[in-house]
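Shown next as structure tokens: one chain only, the form predicted on its own.
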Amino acid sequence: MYFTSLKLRHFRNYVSLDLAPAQGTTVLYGANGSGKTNLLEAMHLLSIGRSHRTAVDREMIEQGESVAFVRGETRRLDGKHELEVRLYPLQKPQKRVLLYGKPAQRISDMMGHATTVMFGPEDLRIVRDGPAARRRFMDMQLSQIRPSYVQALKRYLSVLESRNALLRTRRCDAPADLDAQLDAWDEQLAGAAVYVVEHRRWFLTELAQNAADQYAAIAEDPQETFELRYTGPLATVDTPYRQMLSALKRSRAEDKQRMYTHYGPHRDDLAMLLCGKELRAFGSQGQLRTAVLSMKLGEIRLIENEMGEKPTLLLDDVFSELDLKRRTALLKTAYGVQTFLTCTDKADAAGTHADAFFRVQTDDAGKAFLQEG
């Protein structure tokens, strides 16, 4: 899969944008704060309808605009896709989807239209922060490659919150039958649980090889081994419904006493060991961005397996940090994948063979325009 046109309108410090991207690698360089992620950016928000660094629509949008949009074109096996997102800072619902021009009914049905695997600065976060940062990894990711994951989640999420509901009540109001309701939802809970858990044990598992095997060629000591592993309340268990259907029973008393539901696949994690020992305690600032880069281009390897073509690559200011061996690595793994690369000086991207430079600047707006060569 590759793009073949993105226009942007009003989108971060863009005014307008209109771009035909080469097939194999673009480089984008300039000052920092121009705008060369938001660009990165527009494409990841087509390819999942969110956006890498922000969970707030409207910081998306031009000041003083009343909408703002992304419209991309990819090319993909069975042909030519044409999705676009609009985002308006005042109406509701503020973001729509279209796809060949007609809006969508979710905004999950654009998932599998445009597929990105994004690398940033932020994302040593998913090493760093506490498991929700992990678990957002592997929804992210497991929404592009089996967009019926997108569903699965947001009903074991719905379901949660609504047994969560009843465990907030107060308890002087609390319903005579708070037993038998709770008894429905933990079956419907459980349930819906075993499809979530299911996905994910599927997507660790591959990446867990694809990601080994890029540390591997990436690391300077071929003695380091790297490894993930999904931990979590049902990770590893044979009959995920019974087991979270028999555990949500004997916590009951526990979850009305804290009013939450402090058991299920919310609650897993994604453990990152280098030679056996836990990454975020005992890993260097150079071995935390191998490990993440070997994830990402762990996925290129299982989007290409899972969805029979590979995805696009989004680097951003990832050159800085990787020394002339684990550049050339990089761009070895991501030969024939469409990349974007982005970088402060041209000169950062020494070697990559590139097929089109451009420099991001901006004017005495501070709006941002691209100067090709």
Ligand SMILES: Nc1ncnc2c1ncn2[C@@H]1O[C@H](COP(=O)(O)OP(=O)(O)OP(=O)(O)O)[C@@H](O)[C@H]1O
Second form
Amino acid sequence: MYFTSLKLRHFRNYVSLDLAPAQGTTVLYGANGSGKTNLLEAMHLLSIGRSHRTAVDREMIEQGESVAFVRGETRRLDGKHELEVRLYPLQKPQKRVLLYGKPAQRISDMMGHATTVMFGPEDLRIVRDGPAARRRFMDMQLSQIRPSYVQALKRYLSVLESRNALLRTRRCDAPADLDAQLDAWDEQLAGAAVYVVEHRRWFLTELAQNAADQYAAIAEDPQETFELRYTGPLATVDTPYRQMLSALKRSRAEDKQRMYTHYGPHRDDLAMLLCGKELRAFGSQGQLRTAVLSMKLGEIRLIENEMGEKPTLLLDDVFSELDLKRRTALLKTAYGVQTFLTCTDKADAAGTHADAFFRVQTDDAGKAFLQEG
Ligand SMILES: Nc1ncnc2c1ncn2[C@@H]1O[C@H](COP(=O)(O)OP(=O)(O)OP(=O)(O)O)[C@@H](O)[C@H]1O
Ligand SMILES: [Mg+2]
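Having seen the form predicted on its own, can you show the form predicted in complex with the ligand?
Whole complex next, starting from this chain.
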């Protein structure tokens, strides 16, 4: 799939931008703070309805404006797709999605119209940060590939929140039938957990294989193996529903005391192992980068296998950081993939066989505009 049209209005430092992107590689170069990442962020927003760098949607609205939108047209094997995300700082809901000009029922309806893989400097956080960063990674990627996952996750998190809210009621205010109510929530939570875990298991099995292959192809040492493994309370359990239900019962006293649900896929994690050892603790800087690059390349393959076509690749500031071997691997996997690549100097994109170059500039008021060439 590829973007054929992009329109931004009052998005970050873009007052107005209309772009008809090339099907191949577009290089966006320019000074720090000019608006390169903002443009990639807009495409990411169209693919999953969220920014890759903020959870606060209103930050994406140009300062002082009351509405922002990003509109995109994509071409997929099944034809043309049109989608739009509108952001409002003061209204509820703060975000609206339009498909073919008509309001979508749910945010998740937008999945599958534009599929992107973003690779930027912040991706090293998948390795370095805590489990929440890795769950976020799983959630973002899975949402694009399997829209039903969005529903499954939403359902799980909403039941979890209800159970936690009940646990938070002060002891003196607790309902007389607290345990009976918790029994009911336990069943619902266990039922919802099963779907989340099934999706994550599938995703990790597929991604692990693809990422391991990619790592083997670009590692310095051919003996070096990279392994991704889904870990979490239900990751390898044969009967997740029963296991979850009995664990919730077992931990109920503790949950009541700490007013929080301790067991479930909201505590999931992802093990990243280099030759069987924890990558975060044992890996060098270069090995960490190679591992993350392998995961991204693996994702492209996974999307292609699953959806029958390649995603759009958004490469933010990473190309110039890679050595020749890794650049070559990236370009090989990205062959035939619509790619947007950002860098500060045009020369940093040498070797990419780009179809279009745009200098991202800002006017006196700091507003971004593109100049071709
Ligand atoms: N909501 C907003 N309204 C107006 N301007 C904004 C908003 N959010 C961010 N900006 C501006 O956008 C600019 C940052 O853009 P961006 O992150 O795309 O830069 P960049 O070209 O990727 O830079 P770098 O090379 O440093 O990564 C900053 O100047 C910032 O002030
Ligand atoms: Mg940037």
